[in-house]
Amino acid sequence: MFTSPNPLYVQPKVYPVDEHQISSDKIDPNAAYVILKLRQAGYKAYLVGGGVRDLLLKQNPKDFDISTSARPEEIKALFRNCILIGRRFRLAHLRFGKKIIEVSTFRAGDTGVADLIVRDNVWGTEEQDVLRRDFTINGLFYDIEHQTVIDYVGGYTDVAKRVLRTIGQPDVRFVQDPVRMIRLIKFCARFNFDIDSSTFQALLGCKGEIIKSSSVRILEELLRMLESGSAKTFFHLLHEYGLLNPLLPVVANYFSHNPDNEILALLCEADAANSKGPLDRSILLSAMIFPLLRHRLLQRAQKSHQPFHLGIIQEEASRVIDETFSPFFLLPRRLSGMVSSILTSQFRIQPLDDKPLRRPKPPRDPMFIYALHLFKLRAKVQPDLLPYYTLWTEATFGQEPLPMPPPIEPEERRRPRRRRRHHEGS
């Protein structure tokens, strides 16, 4: 058993605005409205988790989550724009146009029992709610009325020192919810934080627990990290700390046997591209899978000595996608089809035999623009591909720069709905 050096405080330390220097104009007005209305109704309510952490780091939060003493049904009674989701972890989602403010009720839970959490709807106090969260940096409340940061677990100091530490015994916390190990590596990659020594030892000791997690939750974490701008560092650390192999063994094997890691090189270019404008998940997944497909096709070409038409390549692309994500993940069908199309089109742009194309004819496939974006990443890694990229983009768009692909409608990209088990700071 590993023991965290950080004690669980029962009396909070309160930091005033002249210390934390969070500007009130950085608070989302919809979140402020929700908190004010809950307080007017007699409930406690705070900003919590990743939003508070990001504000302290002088970053713009992606989400402003709220924790309150109001029960889910009481929240719904106050807000017409509220829907309740989840069974294992009941949450309120308040819609403001396309934006969602997530509101959770204070939970109580036994943080000392090393059992997988399968249900988390025991209501509690704000102190109990903090103690069941994952890391100290996500265990902070922000009181918008008094403009104070409320810290029960030493998270304020850990944010300042850039240290990742679990709340409670790290091995117990990882067994309770193994996805926390993925989140630990995520925060390490995103913020370049150090990992507390006992938390790191528990990560290495508990990594085998990861396959007990929800595959849907982990897949969503992986996809978010592909979009984060820190994908290269994240997947490198995932492999270095031994969690890539149980999740994506084909990718882990490629990492182990390819010192010139083209996957990481493509993810590095994807990170740079995402800083200018987010790439679609289908492009990012294709960047991760393309080197695996090309390796497979080159091996097959050496054995058959016959040219491949695009139909054969598409079949191989589908097989590589299935093999990459099995046995743990089930990639949503639409996303898998998009990735297959993007990968196949790489060999329309540049045939496997490198036969020069004099007059390229852009296909009517709406996914072709997505394929050009992947080829652009590849040309960044391999400059000798630039003539192919220029030829096809000029044939498709003339002298105009390559436009961003059209966004995928949310209802088309939504994965099969499953109940959320647990939620902590994003």
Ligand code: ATP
Second form
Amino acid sequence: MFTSPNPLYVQPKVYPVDEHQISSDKIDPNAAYVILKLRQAGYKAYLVGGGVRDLLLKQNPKDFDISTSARPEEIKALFRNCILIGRRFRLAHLRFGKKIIEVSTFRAGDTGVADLIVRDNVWGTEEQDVLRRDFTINGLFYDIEHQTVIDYVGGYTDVAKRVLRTIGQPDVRFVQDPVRMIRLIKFCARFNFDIDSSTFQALLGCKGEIIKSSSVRILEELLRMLESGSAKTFFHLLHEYGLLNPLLPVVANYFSHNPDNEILALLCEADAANSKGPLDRSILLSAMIFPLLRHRLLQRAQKSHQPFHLGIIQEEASRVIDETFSPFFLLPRRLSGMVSSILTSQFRIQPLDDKPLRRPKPPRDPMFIYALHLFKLRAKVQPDLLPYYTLWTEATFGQEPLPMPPPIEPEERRRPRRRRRHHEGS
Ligand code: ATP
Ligand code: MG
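Give me the form predicted together with the ligand now, not the form predicted on its own.
Zooming out: every chain and molecule, the one shown earlier first.
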């Protein structure tokens, strides 16, 4: 076990508005209201993290997070629209219509010890709160009242120089929470920033640690990246830096042996499509698995001389999905069911034996529209598929353009199993 001499930056650098030029009308009014109300109640409160970074980069932040000296219960007492969530990381969620503003209490996360962090609820000062964050560009506070950016870690100049650097010693920070390595690659793909050399060396040295982290958190980061518009670059870098192999070895093996990588070509089209409105996660995951399934079916077809019916294809699709995710991830059952259906329908739209086109009868399956969305991506990569796409969309929707799939109802919540009390009989 090794420790990091955690640098404490006693005096932060403070950047005034004429330098940082963040215009106050870019700040979410609900976030501003929460900060001012916390301050009026006598607490410290700042905008923090990705929101400040994006404002400096002149991008529209996805979310506005707030960091405060108020404890979770104190935040709850101040706001009626507040619920407290999380065990590993206790947070307040303030709901404004559909929007949620996340408010977290300053905490002293970085122990300086290279060991996996399992809980992160030790309260601290504002300076400690910055030091527990992942990268310098994510460690900036914005003080709404004085319109200043407060920088304890050199994040302001790193944004300007477009450099990704961990806060603290990078190998320690990656061992403490290996998801930070995925986040590093995510920011690299999204902003096209350089990685500082010691952070990069630590990434290469610590990549094996990735499977020690929670597969649920990593799956969520991967799914978000599929939706992000930078999926192609992200998965390319994940492979290049050696993190794809421990997570998705089947996909990594495909990347290594297929120079004209169809998965990346489909993700590139998905990135373009996502910029107009995000495609469903089931379609995006199917784009990642389709080339693996087709490769497998073509191999099987060479050996057996019988045509495959859709039942066999569906079985093979389920097997490929299992093999792709099983070493590390547990794909939610409903998502894997949707992916299997989307994949199987690809061979209804264009049969493996390339039968001549006939006017098709669209199936009643509500998942078929999802399958057409994947086929549309495939036809962008491979234009000779376009006649199949046109034929099936016309048969299903006439001259109308392909609509977006309907939103999926949240999974019905299972009734929690009643826990047996000690005094209850056996
Ligand atoms: P995005 O734009 O994708 O939301 P983000 O940086 O805002 O990027 P969030 O997941 O919203 O990412 O996290 C908010 C902030 O919390 C980050 O900016 C960072 O300061 C901190 N943070 C998030 N994950 C970690 C982590 N694993 N370790 C340390 N700090 C983290
Ligand atoms: Mg964020």
